[in-house]
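Next up: just one chain, as structure tokens, the form predicted alone.
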Amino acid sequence: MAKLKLNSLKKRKNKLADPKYQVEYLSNGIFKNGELPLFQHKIKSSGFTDFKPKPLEIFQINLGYMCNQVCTHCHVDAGPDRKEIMTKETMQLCLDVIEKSGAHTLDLTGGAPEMNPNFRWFVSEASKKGVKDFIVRSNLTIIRANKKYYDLPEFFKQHHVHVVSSMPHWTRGKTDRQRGEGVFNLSIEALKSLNDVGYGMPDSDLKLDLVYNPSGAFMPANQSDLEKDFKKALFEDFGIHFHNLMAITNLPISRFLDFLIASDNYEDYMTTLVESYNPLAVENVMCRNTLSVSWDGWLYDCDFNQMLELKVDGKSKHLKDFDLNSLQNRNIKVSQHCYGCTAGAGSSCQGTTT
């Protein structure tokens, strides 16, 4: 298992540990003296007056915010001592509301959503229900990090399951530097085991994919060039394929939010942010067409806000009262963490969005 070098921003009892103290962080500072502006009225001057979703294509469930990684810029602030974790029961909810949903793509994540007790049978369960598209995201050294782990390549191929996974940079050393030191050695371990059974193989429909976010205080390059860097390199040195490479901004909120701070780097960033605001990044971000689920079953648009705890808007605020229309006619909320998704080409949990 990968050295930890930290603990999370709960266990270490920091103040940013609690959702509502970020969002008013957010909201404060050089925000609240206008020097910068808010982003509800950011995408009102853009044109965008009411901030509605498109109908409904992904399901986005968090299994529990356990994991074996405890990363500097991880948004959930997960680690092996968070113990919040999806019950069976909860899980049951999910399956029945899934056909509800009308949602074409399952997306799986965490912490290490393979940690969850019930991980395995959730999938078989959800497998059923013929979803176009079912997503795992793996940080991939769990697949190395426990013997009981090891055959989840495996696992993930008898239910054709999309394994989006978690790789910071091609090099040991900027890789181990974000996430923890070992974690580069056994990610490629990991992309082997994949790669033994079929995924991210040339025209191998067993869909394996790759999450870049850059390391420090600056916006990812390009996503298509950094793909051909990643595949080359990988390739050259490892012999590992995959398929495509997903670019995603970091976002202000959690131990991400607390390295800037500390770096003396938060208004920077944000001024970069807000500087590279793009219209036309806004017309896809996630929260437009997806649903994100906590482990304990609430409803919110976005994995992000699940995590400043912004549960969505009306009276259908949890699996238990799961309405659909009701959904469809909300309106999303917003907060400055918002202008992560809205920057330069976009981000999401697909990646760019323009």
The other form holds:
Amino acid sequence: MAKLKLNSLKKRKNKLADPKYQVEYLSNGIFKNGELPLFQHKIKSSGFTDFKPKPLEIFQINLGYMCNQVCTHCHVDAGPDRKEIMTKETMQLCLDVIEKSGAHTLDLTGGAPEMNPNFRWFVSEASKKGVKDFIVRSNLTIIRANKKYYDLPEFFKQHHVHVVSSMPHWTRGKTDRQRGEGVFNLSIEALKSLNDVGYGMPDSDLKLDLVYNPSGAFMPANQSDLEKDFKKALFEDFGIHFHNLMAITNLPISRFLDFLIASDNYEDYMTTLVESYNPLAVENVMCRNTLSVSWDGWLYDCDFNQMLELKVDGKSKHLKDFDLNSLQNRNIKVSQHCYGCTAGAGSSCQGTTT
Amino acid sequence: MSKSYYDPNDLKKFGEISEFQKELGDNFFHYYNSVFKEGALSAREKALIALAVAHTEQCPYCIDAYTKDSLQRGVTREEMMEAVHVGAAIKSGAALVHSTMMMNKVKKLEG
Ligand code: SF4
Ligand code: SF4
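To complete the pair, please output the form predicted in complex with its partner chain; the form predicted alone was given just before.
Now the complete complex, all chains and molecules, led by this one.
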């Protein structure tokens, strides 16, 4: 088990554990005094007067904020102390809605979704719904955290799940600094066990992708350059294979926002994001084709808005009142954290967007 | 004139040097950008060379820019420091190798 240094903001009773405080913080200071434009105004100037979704493609379900890790930059503020996890009843509501939603991709996230006691039941049921791409976001270390998880690679294979895993770097030093001591070794073991059952192997249709996010207050470099470096290093040093690397920009919320403020990087980072604003990336930000569901069944434009408790606009706010028509006509709720999705090559759970 | 010779905000104004001499400025940036493109050397290797030279030139703007660029490219702390040591070794070696001139001169004058 990886050694944990950090506690969640919630456990530390940090002010930023309160989503309302975060939203306020992101609208004050440099954004209030006019030094930087509000996101809403910025997109308006690129022609987005109405910010509405395109047809729904991805249904992303957060099975809970419990996690075996406590990464320094986690946007979920996840950790072992977080008890918010989805019940079987809410999972049943999700199953009912998957077909109605018409989404071709189902994306399970957390926390560590595998820690939900009904995870396996839910995956088996959901895999019968006939979606084209069924993603589980696994932090890798969970696979080696306890004997009861050792067979997860086989389980994923059995349900033809597409595994997407976070891997901040190909060296131990950088990985452990960001995600906790011991995380690198466990992640390597987990990747090997996924490769062993066929995941990530060249020409294998068992998809294994990695997610990279920068280790500090800077943007990711070019996604395909990073992918080349990761592939070379992981194969040469450990004989590990994977398919694609997705480079994600850190959004200024939750523990990453806490880090930015505490390290006096907040203003510079926000300025970099605003200066790197790319109107082309707005077209494909993930809220435009995704719906995010929280552990308690509420609907959000994306996982980030979920963490800020910005529920979707309109009448259909919960799985119980799911109404695709009304959801398709909603206005997407934006704030200054959205600059993280539109900077540079754009960023989403599927990597760059341009 | 501001109170200090160096202002971090001036780094962002680098592109404005073309304002006083457009043609030469534009030529320089065309050359500069071509140099840093992936070629026989990767963009990552070039960032490390730039970082080492930034130190031997002791240019705060370049150190700022290429530290960030190296981090973005996944360069580790150890790699960055080793690159700086390479620069420092060449710089000190270049000073020391000149001591042969001093030694030659001493030997000539004193026999
Ligand atoms: S970043 Fe992922 S693995 Fe790390 S604490 Fe957050 S949810 Fe867990
Ligand atoms: S943070 Fe969410 S709402 Fe904002 S642009 Fe990104 S995906 Fe859309």
